[in-house]
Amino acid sequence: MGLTSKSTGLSLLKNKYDTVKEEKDMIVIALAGNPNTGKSTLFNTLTGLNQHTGNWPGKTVSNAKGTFKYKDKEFLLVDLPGTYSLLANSVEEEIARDFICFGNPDITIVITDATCLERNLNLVLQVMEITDRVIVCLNLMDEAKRKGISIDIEKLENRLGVPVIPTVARDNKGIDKLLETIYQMINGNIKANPYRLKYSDEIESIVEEIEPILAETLGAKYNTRWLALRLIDGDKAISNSIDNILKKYSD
């Protein structure tokens, strides 16, 4: 019997984080961000009363999903737990990381606090390592202005390689531009080219060796570079799944 991703822990993860869509063609958007960035406000602004709450499978962490329509598209917005990173040091970080990787959202919005952008960019860079389809929402622009903080949006966008949308979610400012950016990205009119961290030659060399094996085993559906980096990093949950694959692969 040949090895397929269905026989591995990765398939179980995918099933765990699969989203239930009301319509087959519904577009799934993950909403990630640090705590206290206005993430819940943005979620409520976009989805209104069309929300469902519960818990993530097997966890006590709350799970909020909501729907909205823009032009001819239907969207399902998944509000991920507020986290500072995706290094899976907590249940919240594990959920956010696994949903972005294995739930395969069509777009991931990372909402950031414009008053402390440097700290928030840590999560942005980590998300961009997993997926190309990222939009950065630069929220709380009014508070940044009050504090005398000026941000060169165009330069930031060019450096990150993804759309950056300034907003004040509680006042509904910038939401129209955010919606249009989502729509244009889904239609292929905006193509992101996320900045990716370059690691040492030694690590990059190991990644080059591992990636083709993962790609041949898993196919093109998963980000094999990110999985290879997690394997090198000693991520226990991910490495257990990959270990199982490689053992079967060598049989």
The other form holds:
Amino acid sequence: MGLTSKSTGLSLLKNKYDTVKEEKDMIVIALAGNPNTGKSTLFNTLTGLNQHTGNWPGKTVSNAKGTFKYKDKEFLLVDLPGTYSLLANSVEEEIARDFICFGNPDITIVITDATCLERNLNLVLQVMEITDRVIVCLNLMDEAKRKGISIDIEKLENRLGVPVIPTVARDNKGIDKLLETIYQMINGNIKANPYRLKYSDEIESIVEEIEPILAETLGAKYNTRWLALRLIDGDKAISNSIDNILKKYSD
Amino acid sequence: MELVSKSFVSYKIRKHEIPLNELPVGKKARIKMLSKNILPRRRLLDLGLIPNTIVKTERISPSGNPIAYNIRGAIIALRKEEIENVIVEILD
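If the one shown is the form predicted alone, what is the structure of the form predicted in complex with the partner chain?
Zooming out: every chain and molecule, the one shown earlier first.
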């Protein structure tokens, strides 16, 4: 698949904030993860689409979208650009962060590389700070096995407080269990209780001051605790994003 | 901003401590600190260069820049300018 008018130029920018649900009863799932962990491969496996997958940094620059059906529900899957962090250093990270924080996906799946899990957990923790409904997908389990890495999935699940599913996306392994977990989570049968970072008293007290103000101006739709923390960070990009939301509302 | 930067204000480099880019090939080192004047500090932290992390120099390119490191199970090449303000303590 080469470059088309849809994959370049202005239409990319249009895509950026386009997080409107296409149909009201569709369930939106975001796919996040470090670069080269198999997001696009999983995306293709689930949707049956044939998006280009390639092994170079920043391959997915914008959100790819696809739909699939499981049991009685329809899902809209959004493939986000690969990022190491949500504390925006680059455009891709900003796109991923804005979608997870402001696009209100029903479930966020964080795909991690089982061969170097430690590095991937950084992103998992950051996503868990924003949203409760997180599923961690341990991809590339075959590679990990070949390298002699074994992972105590139950323990990881307990420590993180969210479902952890081992998969091999390119061989379709573990996909059934992933789908079932998504389904059960939507139905409310699985309640995630994500591990939350506690900051020092000094920071927590400032958060308590800012949070009510944010809740008043933005409404309860967004994770105001996380936004407050970013404001304390002095993160310029996030205040721009908040400005954009406020503009959208006043229009 | 101030809350964060306070803890990095003064740091004296001790014996056995060198900038990360001077770590010879095959040697391991423990990260002591990332100086506050590194521009993409947040980026390095996200890559896994957190204080107390063990890093190993894997390979040096012919011109000596960039240098590849093993950081928490992944090989990552970094430019000299990015890491000369990362102070490490040589192990063994």
